[in-house]
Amino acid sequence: MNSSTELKELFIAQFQSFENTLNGEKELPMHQIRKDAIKKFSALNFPSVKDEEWKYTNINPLLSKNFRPADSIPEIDPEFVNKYLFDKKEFITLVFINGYFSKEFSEIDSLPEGLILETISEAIKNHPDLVLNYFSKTASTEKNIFTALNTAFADHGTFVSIEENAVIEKPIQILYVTKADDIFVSPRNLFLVSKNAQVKIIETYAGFGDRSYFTNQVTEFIVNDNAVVEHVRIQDEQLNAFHISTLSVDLEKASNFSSYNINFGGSLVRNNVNTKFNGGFAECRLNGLYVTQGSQFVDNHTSIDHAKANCLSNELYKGILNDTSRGVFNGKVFVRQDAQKTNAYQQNKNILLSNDAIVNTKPQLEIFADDVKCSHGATVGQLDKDQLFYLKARGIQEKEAKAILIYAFASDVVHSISMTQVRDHLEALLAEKLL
């Protein structure tokens, strides 16, 4: 029996134990979705480098581990949590530790009118029809074994519903902290944004401890007509962590979605970002930054589906790779036959700080319409020696000069974030990683 088969059987056995903890919830319609998902998980195979979508990503280190579901909230230093949180007076705050909601660190009292904010397990009980209408509709379990696994264990995570015309002034910050103890966590987020509504959401993933752990995370967005969403995702896991995430976004008519996908941590990281235009005159911006060191591996796979006419997508992903780390970028843009007047732009730029760092980049355009403006491109290079000489000639030490150039290269990914605290935090974190 190989390691992938052993791990699959382990997860199936753990699902049976998880099921036994649900008591009366096993009779709810939601649990049927879980049972269907575990069947799909059982039928699917873990991907290998023989699969085109995973050809550069070897997940054998993950498959060799025997992770168990997190079952409690461990003790944690408040200072560790607080360093990842923005001012609670200015942000609505939810904190999860080992997947479990922590009331101690959260601040969700006095929610503004038009906002429903609950844990996903609470929403399943309190708003079953609303959850069932959208849960697992954009993040398909048909072909993705990790999404199927997350759906099977979906019991922890965040549910957000914004009523029509509501403008949520305070950003919502969601922090997931995991103690490295050979466990796996399955955060599941469902964000519903109604017509003409506006919201800003920040997801942060962090961990502590010396052992390994596995974060398998899924976020679904439904962005309705004329809605405006700004979404920032910060992954700063431990360097002994495995992290696989899926972000699925449905965009309706004249909606506007801005995404910032920032990656600093993790041993093996895979991010799937899938967006689809279901209505015309919508806009989507995907921004990504990955900064790697040591033997880190970060793989970003993005997909933008222009299924309707008169839509705009603009994608910019940048990578900074050091030591023996590796990066992968695969960005696909589909322009369907009826999607005339599409504007689609895609760029991936990378800087290698070491001769041993490697990046595999593959921007793709598939265009089936004729009245469109589309472009894509990728670059891989090193720091400009002339610029470095210029700074050193003015008395700046080489290390600081390199940091200045790298910071300038990376900063345009995050400078358009509208939330000042978030932008400043990311810029400070970036400077810390570079010095």
The other form holds:
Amino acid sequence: MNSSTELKELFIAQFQSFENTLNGEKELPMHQIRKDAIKKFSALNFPSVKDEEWKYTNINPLLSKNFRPADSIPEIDPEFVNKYLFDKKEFITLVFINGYFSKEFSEIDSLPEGLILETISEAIKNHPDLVLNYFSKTASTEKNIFTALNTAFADHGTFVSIEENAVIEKPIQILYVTKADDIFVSPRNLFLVSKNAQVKIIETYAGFGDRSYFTNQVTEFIVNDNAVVEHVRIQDEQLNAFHISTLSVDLEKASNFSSYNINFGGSLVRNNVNTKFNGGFAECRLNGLYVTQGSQFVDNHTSIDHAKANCLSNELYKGILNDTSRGVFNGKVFVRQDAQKTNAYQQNKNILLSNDAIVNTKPQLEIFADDVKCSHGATVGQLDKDQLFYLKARGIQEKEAKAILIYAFASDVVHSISMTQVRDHLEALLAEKLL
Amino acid sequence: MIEIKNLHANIDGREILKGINLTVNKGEVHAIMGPNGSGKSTLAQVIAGREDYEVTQGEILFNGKNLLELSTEARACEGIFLAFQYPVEIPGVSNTTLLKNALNSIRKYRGEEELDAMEFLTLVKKKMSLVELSEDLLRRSVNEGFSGGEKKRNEIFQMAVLQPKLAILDETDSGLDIDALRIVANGVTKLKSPENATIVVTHYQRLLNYIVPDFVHVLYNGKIIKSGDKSLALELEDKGYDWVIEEAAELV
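Write the structure block of the form predicted in complex with the partner chain for the protein whose form predicted alone appears above.
Let us now look at the entire complex, which starts with that chain.
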């Protein structure tokens, strides 16, 4: 097993080889950001269970692996990719395999007006000012070693920019597929939504193959005044995979952000979702679902920072845990002194399908203002025996009866997704996991 | 159709049924009456396969099959239907989901083709009129926010769709006003055929004015202590249960 220092040195050495492949780009300001990030990375330590933020999440299984950067596109069964894709006529589609953009599976011709959609490496060259203005601003490398690592290797990913007043009707789907081959990938997204603009973005993470891999992912979102965003994140990594992600969202005045953070896959998963109100009268809805089995471990850490007055946040995370799997939910809501007239609601509900499944839940409210409406709560329970008996007494087989009840439990997380195809897809994935 | 022989059942180690013998043939309606706590609902639940009860002695044969060896769902597929005393609310599961899954599961069990969406809808609409329920009920969650009367009507509606061989109505009359009682009873009566049978578990005689029983049994302290025809029900209504209990005590 590696010590965490050895693993750090391994990543730093890999960064040096990565740097050598950059040639001319080395002189660009972007590269300075990467170099700063690797410095931060080398100064920080990998977290241990002694850190309050990682109390229940032991990352030693991750630290004991030797991952190398992905360096090529592997062969892939198109059916596997298509399983995760929506209708390309109705969705703008980007597919990355092992971090590399795949023209073959993508469909980004004839983009609507008001939309810039490029790989992040292209965008750095084509729109350096726009990118540099925002890149690595909301997701800080200061304290999070994984964000620092992602930033250092940031080369693959997606840049979306919507201009003022533009309403992008077609949802944008970005699929990251990884072959489990002891590699690590660092997808990096930057989404800029200008004033009064509207967009729907779906990010999907999936993997195939028998070995392991590590997805270390960061998405930054800037949602400007009056903008409306619907964001769905589907994590269905292969079951030996490690997946660590950060979603950082800045919400400006009167903007509206709905997030759906859906988790099915992975061996060890940690998602950080950080949202901040920078202006008043904005709304943020965080919906989450984690469905785990076997020995899976899924940790969702969310934070909502009510830094400004008159904002609304509504958070609902639900967990369905089977076998010996474990879930962690930690939800922080800060209501700062100036954030009067805040409405903040938070709920975490869990169903344990076996005696050995465990969930650690910690909803947290920290309120410094005095004129606010806030509530939070957490429940952990089992399927209702009376409901199950009722369904079985009507002739429904036990397995299906359970699936019906579980789907009903999960459905209020996803029912407000506006895209029917996405809801149907999630329903199918859920059925696949349950039956 | 169903033969119950010397049935004993416990819950949490306490004996509730203490040797029930009952035979119901097809085409018959049997009423099981008795004071509170006599074991009426327990009998209904044990037949339906509630796992909380432990059968310690005896057997139940359903069309020749050993019912006690079958799961709850297999019993339903064989044709047993329990109309619940307290129908369960299931938020997030629509009545359509419940019925479609139930019906197709039963059809599959019997080796019949599953119904497609159109066939299912046609069938369901036809049956809804039977208990005077409106179609928007189909989209609503099972029993969620239903009034007491709607819940009981929904039970009979489900029964109409699933067409059981043996229907057990557990206190279906409790909590119903006279109009709802009439609707429910009419529904049950219309579903009666020479091929199926009904067991009506009830505390009061009034439901039996509408659903006329061929046999009436008095259940007391886990045993059937008296059986008779429909006139027994009227006698019980008139004189209460005490005289039957005393009569039974004298026989011991």
